[in-house]
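Just one chain follows, in the form predicted alone, and it is written as structure tokens.
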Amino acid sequence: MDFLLHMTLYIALAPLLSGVLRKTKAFLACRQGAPVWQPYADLWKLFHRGIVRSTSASWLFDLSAPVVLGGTLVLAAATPLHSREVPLPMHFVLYIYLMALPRFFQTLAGLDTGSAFGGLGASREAAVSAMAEPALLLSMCGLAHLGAADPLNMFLSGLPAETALRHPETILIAGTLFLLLLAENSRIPVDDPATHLELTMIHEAMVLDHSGVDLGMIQLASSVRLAVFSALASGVLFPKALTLPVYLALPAALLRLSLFGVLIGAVEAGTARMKLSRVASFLMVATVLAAIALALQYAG
């Protein structure tokens, strides 16, 4: 009962996240923008189109599509989101190998087709990948220390209950994980999830050769992991949150994805996509944050 409890509230919330992101851009655009619900409309468009494949593609293009998704519901089943207890409890470094998994199969399904934009767009995808790595592997480091654990689930329920105003290494670890929820998942300042010009893509390059069923394989899976960097951020800003009774977790789930949507959003808007050749400033500010927070962590 709880595994599906958890599954299904990740599944359920996720489009929702994806909704009120763009429907805070577009308020602060001045434009009405479509209802939050309307990713659930998208994909269930998606679920019901048939798929057309390239010629050229092999047996690595075809699975390329379960692989990513099944890889970001494992990270969800590790991830808490309305309570410390997860299905599936996993250590941390399992946890970052797992995160590379879908990307993995989704850079090589963008090669596979031979097509340049697919591979234009894998090269970056595995170079922002790459860059990020540091700053990921330094927050957990600091975030296992923290908690006094090694399991995802059991280093973020020992964190201080106190506010996280008075630990300023919180702070610098869930700034630095709001910098890596921005990259690893393709949003501005690193990446335009909304642009239609192919020179500029990274994530939507590799999935121009998706289609139907496919490609709302990809969507949820983009939404689930957007969720699960969302729902680990928060966690560390509010750790109260995961020990909260079943009827009053819920809606402080809601509520926090909600405010991570509404912030993502916001920083959307108020910022424009960065050159290719600055993304690697922003992920090193990203690896200084976790690196800062570490040594105060070890200094006392």
The other form holds:
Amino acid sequence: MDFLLHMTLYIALAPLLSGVLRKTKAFLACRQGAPVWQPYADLWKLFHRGIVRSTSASWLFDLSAPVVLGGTLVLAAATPLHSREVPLPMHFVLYIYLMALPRFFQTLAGLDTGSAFGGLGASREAAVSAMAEPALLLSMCGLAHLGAADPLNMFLSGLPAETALRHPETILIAGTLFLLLLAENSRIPVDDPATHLELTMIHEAMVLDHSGVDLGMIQLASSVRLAVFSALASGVLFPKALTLPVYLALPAALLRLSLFGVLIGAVEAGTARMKLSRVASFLMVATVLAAIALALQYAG
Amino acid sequence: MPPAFVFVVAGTYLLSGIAAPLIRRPRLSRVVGFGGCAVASFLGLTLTLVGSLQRGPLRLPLPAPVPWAASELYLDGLSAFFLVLVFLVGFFASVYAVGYMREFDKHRRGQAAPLLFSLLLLSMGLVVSAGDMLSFLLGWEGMSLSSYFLVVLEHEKAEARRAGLIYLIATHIGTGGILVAFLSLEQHTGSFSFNAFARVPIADPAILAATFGFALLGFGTKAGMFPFHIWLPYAHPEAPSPVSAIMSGVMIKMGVYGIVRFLFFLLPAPPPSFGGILILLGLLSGVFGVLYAIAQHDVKRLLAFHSVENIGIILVGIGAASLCLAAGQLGPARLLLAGGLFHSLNHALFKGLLFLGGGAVFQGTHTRNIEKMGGLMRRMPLTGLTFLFGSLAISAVPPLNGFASEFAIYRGLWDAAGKGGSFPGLLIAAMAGLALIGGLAFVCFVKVVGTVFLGNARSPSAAASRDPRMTMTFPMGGLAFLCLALGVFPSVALDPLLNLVPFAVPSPPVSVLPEGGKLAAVAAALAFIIGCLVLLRFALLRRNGKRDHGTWACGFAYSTPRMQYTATSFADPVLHVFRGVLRPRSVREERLSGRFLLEMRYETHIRDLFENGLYLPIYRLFLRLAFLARRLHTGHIHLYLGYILGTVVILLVLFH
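Return the form predicted in complex with the partner chain of this protein as a structure block, the form predicted alone having already been given.
Time for the whole complex; same chain goes first.
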């Protein structure tokens, strides 16, 4: 029952997060923009379409969309959203490494159609995620240290109540996680999901050859992934929201995700995309922030 | 295992090895030789697994090779574990070799291969079960020499001869280091036996450090540890693939065995600096190994560089275990040592699998250059599937075995670095380093699988490839199954390993990987959700329909497979970031006619920094000294007689 509620919440709220994000961007650019429920309509449409499959593709291409969505949903099952209890609690190292499974199949599917775009996107995606790995691990170490517990859901709820002021490292970790959110979810300034030139893309170039049901699954997976990162970063900022009774926790979850939608939208509207070779420095900043947060804890 | 069985296993190896060159018909010779090795390995594996259930080490005196020292086999838990490694990979590689070595049938020397192969396996068995220095060195040399001859099996190729020479020099420098380290222990005990060596009191810290240094030089060279790794990417690719699988999967673990034996069984309480040095060298091996691998396009050389990387991960585990032991943190030390050993096993399995898969690809496409491959997943489905398992395992993607052992190491590091730990900075840096290594390995294997198996064939020979015979696909399937099984149920291997750790752990024992069962839960959740989604996709596609079409190319069609993304381009973003340490050298030539560009050539190379920066100068120095010494050799007999006279006079003056 709890499992169903948790998963339904993720699947139902994730497209909304993307919708709020896009609406914010449009609003800040003085455009009207699509309605916030547009992602739902897109998914509905895609799940009713057939697919066009490249003649170059192998069985791996057929398997990729289900593995990408399935792997992301398993990650979601370990990320607390409305309560500290999650259906599938796991150690933070396992959690970080599990992120590689959907990415492995996603990048391979990009290479499977023999398209130059797919390879281009896959290569960049792999490079960005590899360089993000140390920062991700260090920030999780910092969290586990604060929460004094290993499984992900436990250390989020184990965070001390008087967080921000007494523990500046919490802010640093949340900041790191936010930078990683931008990098790992192909947001500006690392990648621009809305550009019209495939040559400059990372994620969208990689999934260029997916269509119909497959594309729907991958878009849903991307939304869930964004929601997972948002839940994580907002959980660090507002740990007490996870201990609320369920009738308050559900609106709180909705509020936290929408807040992150607005936040990411504002960042995207206000920044330009970086040159690809600068991404390494961006991720280095995240690594250093996480290291400082960790060092503060050992010092304090 | 009862002593008689040791002789049965060794005898089977020897008999099949000796029989093979004597049989005239190449096919029969191959089946008898490698088949015999497979039978012996299987027998040995079964006996070791059954025998290791009973407590207590096995001691077995050997006929003494020299009159002044007794020799014996001494099999404890650590030996039994490494024996399992030898026999397990040995079994699969032998079966594979029955099919693979067919291409050597036309050469007479193909019939020598089974003999060398069986000697290699047998001498590795001797290395890990030796109870004294002499039988250890006997096994060590047997292993080095038989593998040398296998590396130069195709001696008509200049690269093979060069690789063999580099290997021979490196391995003997290593043996020299081991010899010095052992003799230092012998000086303190007056005995050659390991039991006498055990925890020998070396009071002088300088001598202790020197002993450890020489042992590290010796065993580290064999293991392919940075900066003694340069022989490995030359030698391993030149050997036939089943031999590469043994060399990369098992033989380099003999170095790991040596380091563990020395550090945890023979040396007295090593100071924390030893562990720290091992962690640093491990991290450097890991990062440089994987970076050079990303720059490689020869599939077997690439895999060889990954062996350097994985040895790095193992050394981080072992080094951190030693560090924790010195700091009195026994619980994490136990988990770290077991994790390092577990990763040795896992690396043997997935690297064995990958080398076997690489061999199948090589026989299918007749090239080792991945830029000439492509689309093999459709033509070699079994090879492709098993290679994918191996790639997921080496990239430490759960739920495969590569992750399970790295997880154990991470947990050990994290337990030790917790509040009150002694060296949190170093241990957490090690965790971040492991994360970077893992991420880069991911890049490398997406590149390999993507370029070799996916997309369209980039050469006619790649387009004509087929899956190999059963004798070759069965070992790959078996190893892939083991990679998955140990990834889902790691405690099968990890629990026994935790018990063979040589130091007492205070009760209550620390958390023995409580997530051990969790991996199975995650695997089950993944299988369930992905299974449901596959069914959903199937149902939706039946309703909505699907059609096949050429890949979209902005309104055009791809006219040639050369328009696909290449491995070089794929690797570029990472190599660009690390260009400061890799120092790629590029050559660009243009031929102009007036203002018009007629021809352009562009090359870029990434060479091993230590090969050029460290070893080449040493080599040049020796060469210069040799040239100086050559001046003495004038060829005039009377001058040589004068040298003799001079020497005699000097000796008389010195020792009158």
